[in-house]
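A single chain comes next, written as C-alpha cells; it is the form predicted alone.
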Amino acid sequence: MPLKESEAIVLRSFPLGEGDRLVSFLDRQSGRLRGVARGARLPKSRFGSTLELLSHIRIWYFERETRDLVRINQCELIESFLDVQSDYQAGIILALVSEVTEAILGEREVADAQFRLVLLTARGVRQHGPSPVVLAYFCLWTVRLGGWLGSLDQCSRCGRAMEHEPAYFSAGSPGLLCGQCRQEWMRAISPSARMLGRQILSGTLDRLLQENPSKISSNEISSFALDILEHHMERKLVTRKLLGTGVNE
C-alpha cells in the first residue's frame, strides 16, 4: 500500500464519526476520489483549513484495491478560496462548481481539463466576484468537455444555418433545432447568447471578461448549459435553486 502524492481540489467534505472527515476530491492524476481524513475535525488537527471547499492542495494518501475509500495522510495548502465565500453569491457559485463537478465525473476518471476549468473558475470568481460571465464560461465548457454540446449555429435535423435567428432546444436533444424543425414545447436560445457561446469556446476567460458580455446573454448560456447538465445527471442541482442571477429561471 504505497503512499501516493498528487495535486488535488477539494470538492466536498463531511463530518464522519467523532472527529474525522469524509472528503471528495479531484486528483489531477487519478480523477475523483473519496477518502477519510482521520482526526480532521479535532482542535489541533494537522489538516488545518486544507479541506475547505475548492481548496487547491498537495495531497498524500494510501489506496487499497479492495477499498473504495482512500486514507488521507497529509495535505498541504496551495491555494485557498475560503475568503471568496464571505460573499454569499460568490459562495453559491463555488458550491455549484463543486456540485456539478462531483456529479458529472465518475470515480477514478482522469479529468485534467475539468481540473483546470474548476481552478480557472474559482480564480475568476475571486478576481471578478459572482460574475455571470464566469459562471457561463464554466457551465458551457463543462457541457463541452462532457461531449454533450452540438453545433450552436446549425440545425441538427435539417442542417440549416441559424446564425441570425432563434434556435430551440430540449435538454435531452443532441443539438439545436431551427424554427421549422422544432417542437412547440422547446425552449428558445437567442442569437446573441449563441454568439457568446462561440466566444466562450474559442477564447480565454480573460479575453471574454475584457469584452464585457451582457448579463442577459450570460445567464441564458448558463441556463442552457445547466439544463443539459441536469438532464445527464438525472437530478436537479441543489445550488442552482439558490442562485440569484436569473440562471435558474
The other form holds:
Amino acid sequence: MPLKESEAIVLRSFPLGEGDRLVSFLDRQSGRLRGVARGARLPKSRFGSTLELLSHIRIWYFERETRDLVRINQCELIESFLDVQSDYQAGIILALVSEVTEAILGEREVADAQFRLVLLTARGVRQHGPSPVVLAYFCLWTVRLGGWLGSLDQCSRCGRAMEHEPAYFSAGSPGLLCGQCRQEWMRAISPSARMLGRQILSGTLDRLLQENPSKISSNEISSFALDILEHHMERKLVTRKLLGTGVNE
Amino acid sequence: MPDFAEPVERLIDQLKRLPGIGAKTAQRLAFHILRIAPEDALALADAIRDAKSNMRFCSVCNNITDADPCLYCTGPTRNRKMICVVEEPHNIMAIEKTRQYSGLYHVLGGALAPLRGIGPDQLHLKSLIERLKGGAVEEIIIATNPNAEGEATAMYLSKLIKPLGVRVTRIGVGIPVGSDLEYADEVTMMKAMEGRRDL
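Could you give the coordinates for the form predicted together with its partner chain, as opposed to the form predicted alone above?
Let's see the whole complex now, leading with the same chain.
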C-alpha cells in the first residue's frame, strides 16, 4: 500500500460516518480522485481547514489497487480560498468552478491545464471579486480544454466568415451557425461577445481584466459555454441557477 | 430469489436509508433486532413512531420540539435581548451544554451551500428578520459552522441584519482547547489571531 505525495485542489467534500469526510480532489499527477479523511470533522482534526472547497494543498494518501477510495493521511495548506467564500456571490462562482471541474473530468484523468485554470480562476475571484469576466474566462477555457469549442468566426455549416453579424448556437450543435444556416430556435451570440471570446482565448486573465470588458458580453459568453458544458455533462448545474441572471448585476 | 425472507428484506431496506448505514451494517442491525426480546423491538418501533408523530418545528425559532413554542422560546428565565443563530436543531445542545448562554435561539435549517443548491430562500431567514423587527433584540450571535458554507452564511446574515441596528457577533474560531499550536494550519491560526481578546 504505497504512500503517494502530490499537489491537489479540493473539489468537494461530504460528511461521512461519525466524524469523517469523503473528499473529491484534483491531484495534479493522477487526476480526479476520491478519498476518505478520517476524523476530518472533529474539532481537533489534523486536517484543520485544508479540506475546504478549492483549497490548494499538498496531500499524502494511501492507494490500493482494489479500492476506489484512497485513504487521505495528511494535508498541508499551500493556498486557501476560504476567505473569498465569505462573499456569497464569490462563493457561488467558486462552487460552480468546483462543480464543473468535478463533472467534466473522469476519475484518474490527468488534467494539468484544468488544474491551472481552477487555480487561476480562484485567484482571479480573490483579486477582483465575483467578476463576470473571471467566470466567462473559466467557462470558455473549460469548453476549449474539453475539445468542445468550434470556431467563433466561421459558420460551422457553410464556412462563411461572421465578423459583424450575430452567430447562432444550440448546445448540441457542433459549432456556431450564420443567419442563413441557423434553425429558428437557436440562440444568438453577439459579435461583441465573440470578440471577447477571442480575447479570452488569446490573452491572459490579468490583461483582460485591465481592459474591463462589458458585463453583458461576459454573461453572454458564460451562458454560451455553460450550455455546452451542461449538454456534455447531460445534466443541469446546481450552482448555475444561483447565479441568477448574471453575477454582479 | 431474495436473500432473506420478505419482512427481513424490508427491514434491511428501511435501515439502509438511514445516513451512514450501508448494506452490511443494515443487515447486522436487522439481525440484531430479530434477536432481541420482542418487547425491546416494539419499544424501538414505538419510540420512532412517537418521535415522528409528536415532534414538530417550533413556530418561533424552528427548533424541533414537542410543544409549540419550544421550551427555549417560552422559558421565563431566558434573556430575550439575545438570539443565537445556529444551522441545525442539534447545534443548540452543544451550546446549552456550556451553561454560559441563556438567550434565545433561531435555527436556520442549514447553511448557504451553492453546491447543494441551497440559497437564502431555502433558509429560515425571513422569520429571523421578523423576530428582530419588534426591537427587543439587541444582539445576534451567529454560531454557524466554521467552514466555507458557515462563514458565507455568517457574512450574508451580518449584511442583512446590521442595517436593522442590531449588534451582530460571531462565535470565536481558532485553536481548539488542548491542542498544540505547532499543528495548526495557516487559516486556523489566522482566525485565532483575528479573534484575539484583551486579558
